[in-house]
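One chain is shown next in structure tokens, namely the form predicted on its own.
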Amino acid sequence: MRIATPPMGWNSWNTFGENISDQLIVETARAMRDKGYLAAGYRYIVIDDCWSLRERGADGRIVPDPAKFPRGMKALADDLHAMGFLFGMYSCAGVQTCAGYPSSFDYEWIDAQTFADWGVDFLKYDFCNFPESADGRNRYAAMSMALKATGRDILFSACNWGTDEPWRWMKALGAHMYRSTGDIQDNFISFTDIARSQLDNLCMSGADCFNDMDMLTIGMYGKGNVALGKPCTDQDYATQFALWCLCGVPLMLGGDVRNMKPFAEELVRNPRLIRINQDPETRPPMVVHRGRVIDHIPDENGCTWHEHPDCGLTLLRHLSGNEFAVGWFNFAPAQAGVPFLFADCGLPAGSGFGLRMTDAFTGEDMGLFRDWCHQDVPGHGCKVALARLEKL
């Protein structure tokens, strides 16, 4: 099964947790179709944990909760397919799922066939309640084999939270994406810590097996299942989406797309940012600058310069067609300058070339730059540009 670019879709967990139903999934699909999410590339609709009864049936198969999914999963899958979506479900490598429902340890083959019979196209495979005596790699290998044995193309989304450095071995086992960290929360510290922790590992992410930095929280605004800590602002969400796009990782929405605010809707449908994420070369970003930033905000002591260690980040990503994406990120709370010296990405002054830049958020021409392009970036904010070489 070929997964050429990072998967895009929606997952129920971040906002709804256990409060899922057939009605919710159908309403979500209709909203994604009618509001342009499907056209923008968000094809997978994934039901996370808490979809089944607490015990398996007499035949050993997992049973969908009839109160939540009275038509069963096959009818729901058929509806989603008819609307143009791909259908995703959840299980776990442990004895129980994270919420205590039946899981796939020692049931890999029967569960894989059950999912295939229902028309599943995507399996998120978690790691809770895993026996200490068992081997995690072997169990992920077993589910990978079981999925292939069904004869159905099912994207295998391995979610072992970064245990045992999965970026080193998940591709070899047949996974198409792998969780690289613990769970995301809907706050600035959570998503920036996740992104920064993976910068050195993205060189092992690419076509057919992508580093998964977890589902996006854009549009939640402090409401939902992972709404912990100080809620994100619009600026925070713009930074989150830009980081995920520059890093070239899966874009799995986690907000309630039926009721997203206009800012969040426009952000996650931005065609230029999505084009960066979905670039067919699937190259990781180059870290051009990672270090301090200095703001110039006066305080009560008369000081106008404040240093913020490790709060500046500049990324450059090589794209297809001799194009580049550049991102300036300021993780400090106040506006600060974020540097970009062209020599640090292989474009010294003696090259005779500069970079013609276009603002990826707005589409506006930023001009032609040579040697350097530092940006003043708001606190918790970012700027992103699409760039091309231009002879000076």
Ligand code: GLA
Contents of the next structure:
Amino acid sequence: MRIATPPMGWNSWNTFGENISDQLIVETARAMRDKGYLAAGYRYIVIDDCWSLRERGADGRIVPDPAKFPRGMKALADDLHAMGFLFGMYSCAGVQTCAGYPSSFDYEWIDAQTFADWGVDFLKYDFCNFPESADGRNRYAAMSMALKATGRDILFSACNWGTDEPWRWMKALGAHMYRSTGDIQDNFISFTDIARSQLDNLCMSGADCFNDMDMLTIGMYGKGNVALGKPCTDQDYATQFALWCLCGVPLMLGGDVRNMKPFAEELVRNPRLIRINQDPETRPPMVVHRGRVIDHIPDENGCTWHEHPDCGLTLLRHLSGNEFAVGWFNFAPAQAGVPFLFADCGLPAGSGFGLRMTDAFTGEDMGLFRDWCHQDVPGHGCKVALARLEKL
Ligand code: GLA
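Okay, that's the form predicted on its own, but what's the structure of the form predicted in complex with alpha-D-galactopyranose (GLA)?
The complete assembly is shown below, putting the previous chain first.
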């Protein structure tokens, strides 16, 4: 199955954890349809862990918890399909899911068929409680094969948290995306650590099999199931979304889309940032500068880069249609100048060309630049531009 651009959707885990139900999923789908998320590209609605009874049925099949999903999964899937969504579910390669529910180890073929019978279009496949004596790669290969055997197109979303460098082998065994890190938490250090840890692996991410940097926490503001440390601010969320878009990785919303603050709603529906994420060439970004800043203002403690020693990051991503996306990131708490010297991405001063830039957040023209374009970026913030070559 061709997955040409990073999958976009919503997943229940970050906000709701075990507090999931048919009603929540239907309300979420309605909100996503009515508030323009579906039109923006968010098509997969994924139920994460905790959807089943604690024991399999007499026929060996996993049984949806009737208190949470009284209609069963097929009726829910039908509703989601009728609204134009694709339906995602969750299982795990180990003997129990992370939250202790039945899992697919030695049940791969039964469970894949069960999911297909229910009309599932996407399977997130976790890695908890995996027997030490078993071979992880082989079990991901088994579920990939079992899904194929159903004859239904089911996106295989492998989630082994980066164990054994999945960017080297998940694509070969048929996965369409693979989690590359541990779980995201709703704080600045967590999501920037995730993104920065994957910059050098993104060369192996692209059409058909994407590096999955985990579900977004945008709009959670410290509520929900992955709150830890200092909750993200609006500024932090803008940086999170910009990183996920420039890295070209799946955009799975993790907030409560029924009640998102307007800022968060507009951010994740921003058409220019989504266009960067969904660019059909699916190239990785080029790291133009890492850890370089021009200047900074110390924070109230006189402390400057205590959160990360290397604070600046400049990315340039080649897009289709002779366009580029540029991102300037400041991982430090205080404002800093983040450089972009065009020569460092192949555009020397003597070329006779400059870059015409548009602010990707606002759509405003930033002007025509030659040789360089530094940005003063607030602490934890970023700037993102769409750029085109222009003759000087
Ligand atoms: C693991 C995964 C998370 C989530 C939980 C559910 O931690 O990495 O994304 O699916 O399990 O228990």
